[in-house]
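One chain comes next, on its own, written as structure tokens: the form predicted on its own.
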Amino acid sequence: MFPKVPDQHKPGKPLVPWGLGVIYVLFASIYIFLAYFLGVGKTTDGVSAPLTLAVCILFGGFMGMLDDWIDLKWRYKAFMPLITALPLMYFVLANPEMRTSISVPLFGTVQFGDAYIFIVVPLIVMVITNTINMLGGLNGLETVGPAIILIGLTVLSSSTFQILMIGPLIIWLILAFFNFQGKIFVGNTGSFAIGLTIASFAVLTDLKSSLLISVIPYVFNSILILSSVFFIRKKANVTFDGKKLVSDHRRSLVTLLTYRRPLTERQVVTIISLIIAVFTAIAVGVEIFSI
């Protein structure tokens, strides 16, 4: 049913089903729609949190599928998520009780006012979606990390949003398990969909500060990659000797860990996942103790 592509970091480069992120998009959307029809989540001025979340996931899947089909250039992928920011902007606009400020550790609370709706929300969507999409390429890397962040945000959210997210989270964890085992790839369809899920969920639940702390490893990885591309015109890559990964440069989080230090694919994914888990735990702790 699904096309197969070679796994570049396995001996013999076996063919693995690719693009299974569409399963997450379909089942997560159906689950959220069912939750909406069962009365989960409030509707304010005709704007529903479940429907807003479902729209974001659907568009993320569409955008990722488009990239999988025609291999979009980065200048298009970088700004396409801005379209998804529109329903989130309208949701915030229709809910005047939502905070238009972000609490930044060590700096305090920054009040944005109307700029939060028209500038900050689109930036959150664009940055989170693209940074999560950029950290991938190894089995489990593009699924385990987002799952950890989503678990952290779900724990911090209200019971209503926990109900909304439990279905999509279970589906994603199943895909993450098989992806970590090297049996499937979720493709850009999955990575864009989960990126938009995380960004939109954080905005809807007003957990922006927790999100910003959790994604620090992703932002760091993107800074390394973009700096290399813009300043030295070189991309990050690792060499696979049949057993371990190694690199001779530090142009991404993966190459930083494997710089003159051969590691297995599973070791790299585990280390990065632990780093993400640490920052997510810090985000959860900061949110809990700041209440």
The other form holds:
Amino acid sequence: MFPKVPDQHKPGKPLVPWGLGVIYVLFASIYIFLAYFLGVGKTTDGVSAPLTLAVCILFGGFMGMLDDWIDLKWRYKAFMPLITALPLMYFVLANPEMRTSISVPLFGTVQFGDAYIFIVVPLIVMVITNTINMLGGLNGLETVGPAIILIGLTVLSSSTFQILMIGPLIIWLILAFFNFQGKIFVGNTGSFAIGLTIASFAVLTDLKSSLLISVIPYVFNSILILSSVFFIRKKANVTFDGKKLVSDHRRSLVTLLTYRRPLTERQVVTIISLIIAVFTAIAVGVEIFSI
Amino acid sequence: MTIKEALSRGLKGTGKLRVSVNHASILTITALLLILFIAFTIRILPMRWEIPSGSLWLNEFDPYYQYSLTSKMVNDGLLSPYSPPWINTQQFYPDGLDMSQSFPSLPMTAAVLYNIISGLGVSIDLMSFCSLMAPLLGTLAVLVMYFVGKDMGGKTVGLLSALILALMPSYIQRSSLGFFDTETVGVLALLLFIFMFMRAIDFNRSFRSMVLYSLGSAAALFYFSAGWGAAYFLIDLIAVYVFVLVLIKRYNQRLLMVYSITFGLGLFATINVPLLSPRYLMSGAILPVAAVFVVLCLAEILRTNITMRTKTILSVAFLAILVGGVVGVAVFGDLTSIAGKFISVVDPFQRSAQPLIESVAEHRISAWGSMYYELGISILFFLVGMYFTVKNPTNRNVFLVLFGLSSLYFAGSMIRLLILLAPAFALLVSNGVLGLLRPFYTLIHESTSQAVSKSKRRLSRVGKEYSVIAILLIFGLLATNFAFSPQTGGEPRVYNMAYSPIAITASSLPIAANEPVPQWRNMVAYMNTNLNQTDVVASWWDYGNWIGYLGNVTTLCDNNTVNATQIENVAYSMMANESQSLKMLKNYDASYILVFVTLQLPISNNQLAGNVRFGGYGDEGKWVWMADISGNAKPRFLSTGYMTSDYQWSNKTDFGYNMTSGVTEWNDMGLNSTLYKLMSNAEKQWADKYGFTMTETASTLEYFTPVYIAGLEVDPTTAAQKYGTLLPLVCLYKIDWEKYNASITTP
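Having displayed the form predicted on its own, please output the structure of the form predicted in complex with the partner chain.
Let's see the whole complex now, leading with the same chain.
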């Protein structure tokens, strides 16, 4: 039932089912709806956090699906997540107990005030979603990394949110497992959905600084890609010689790792995942020890 | 011709007449009927609180004004309020209120319909009938919406936009039971006008139907502008639309004809309304119609086969006429300034200078938060719909884009105008949803899976199931929007909006109690039996209509903010100290004063204990406007001696309101104001009766004696059970004129 695309980094380029992220989207939203109706995080008045999360995931999946289908132009892709920022902005607005500041380790706390709602939240949503979407293309790369970050955030969040997130997380881990083995691809549907999940989850649980630390490898990758596109107008491209990946430039995280140093696909993914895991561990450590 | 032939021909004729019925049309009709059923049912939900009260009353305040017009028309004839002008001295005493200065569409519609159904033998009292008019007209508007949408993008768009309009919270609020106000006919007339005008300029229709539809749209325009002040919006929108059509080279003769018939007849009929009068044609908002007409004439001439030279001369001449006309009107004629309300819509910043307009909650600027709260995540589909509509710029779609953008602007400028956005929003959202669904839908219907060419990945084959999932996702998004919207805590916004009692039955409390909250009903019943029609009761204008029409007494001010000076004076007498207040009220022969206060009961650990305090939903919340409005007239009060150099105020901060925190710490001036003393005394009576201490301090009243306080009989436990810690007190005080007169003669 799923469309099949060739796996570019395998000998013989076998066809692999693609776009399975939609399973995550459907499961996660149904799970969160059910949890909500069973009383998790239910509010009698005010804005509902679970439903806001569900809307964000649904929208992320929807946007990814549009991209998978009609190849959205990058300017649409970059700014479309802003629509999802609306429910989140309204959530922060309606919950005055949410912090409007972000504390950065070794730097102190930055107080944004109203600018947090109108500028920072949309920025978080836009940047996180796109930056997570940018690191991908290898088996497991677009699933394992976000899974690690999401695990970190879930550990730090309150029990209500842990219950809300555990279901989607398990499904995502299963997808990640098959993706890592090269059996499936999640497509942009999955990639955008998980990006919006992470961004909205961090805003809803007030774990902005942990999120910002965890995504540093992603941001680094995005900066590499964007700066090479803007300054030297060249895209990153990794070549596959039949067994290993190798590149002759350093225009993205993947090409940086494989720069004149052939590595297998699995090795690259493992290294990047480890880097993300280290940053996530730092984020968790900072959050735990700062309390 | 034999009989046999005639018979067979006749039979064939009936065969042609027979309505062709197929599956699709049965489905459409069923769906439409369901939508209409939903629309009507949702709108009569507040009846749940009306049934125990025994009669259907009207919501809010303005509907009572419309009701009084209707009642006059039913009793004395349709034109009775207008010739001779009916001055209602029971309102805005002593000058009275000129009831001929009103929009006739709604009361006339209601009066005619009421006469018809009473003629048919249905016995229903007029107020209940008026109360039901709003849901009826709202449902009718949903039906017209279907036809508008059907013309724009087929049956599916029609059905979807009808459904969205039926469920639009801002529209439900203004068309549910009891909301017998101008918007009710306004939206219906707006949709009728759009429907007919769009059909009239449709090239595929015959000349005959063009003329008929133009006449129809002229009638709708008349009905609209004689029914709702927002008609300016539509008139200018159509003028701009026609102008844009000329600009993008879509001019044709049909446009000129339709435009002339519609506006010529429509405006000609409109100026007969006393409120609008021929001045209407000269007002700044109507002039663009004339300007666009000149442009159309020019376009028509340029079409014909004449030399370039003549064309240039003619163009210059027309431009000169246009410019000269505008200058001439500006210099010689008076460009009638449109009422402040309308200017203030276009330029919201002008409003903060006018507390009288700003004090009306529904005139406030809508924050983006309230837009999202109202519209929900369907804003996504609105944007997508806008995209699809712009990409396919047919004549109708050009209109839709202009309509959507302009009404969005106005809705952002004034929260009440969200209702203007409602039809445009419904159309654009359905365009968006269906535009997104269409490719997936087509794919399901393809016999084999289709190859989709992709630039990057070379996607080979896509299964049907995949598009089913896409449809599921869109369904999920729509479901979150309509069924469990996150911004309202999971309850559908529609439900919140529709399932709430009308204002007087809830005693102005923002709650949906299980039973009607009877304090206000008790108060008007008390007035009806114990007070005379000529007794003047001073109160803030919010309650003027209730005590005037339901309590049948004479009032000083109400929602018809026609006499700003009088409202300032009433505000003054509320905020001034007792003797100054009576000095003012003496001019108006007031014998009673009415204040409304809500109390917040203290609850800690499920126990009723602690200090009872002001709740904030009655005059204790509205006094800030009284202070601002009266403070705005400070120069006048200073010159007339009501304020002196040691006794004056200019706004709410002089009574202890803190601008930064928004909290009031009543200062001496505040504690001595008549309003505060009346409210705190009522609170004290209740607190003393049930043994509570109170946050506010109550000092003895000099010239006022309580006559009846509705709500005093409610004990704290009942209040906590029924109204959730809020308690409304409606307090009527009698003014002791003898004591006051004695005090001023013996200084």
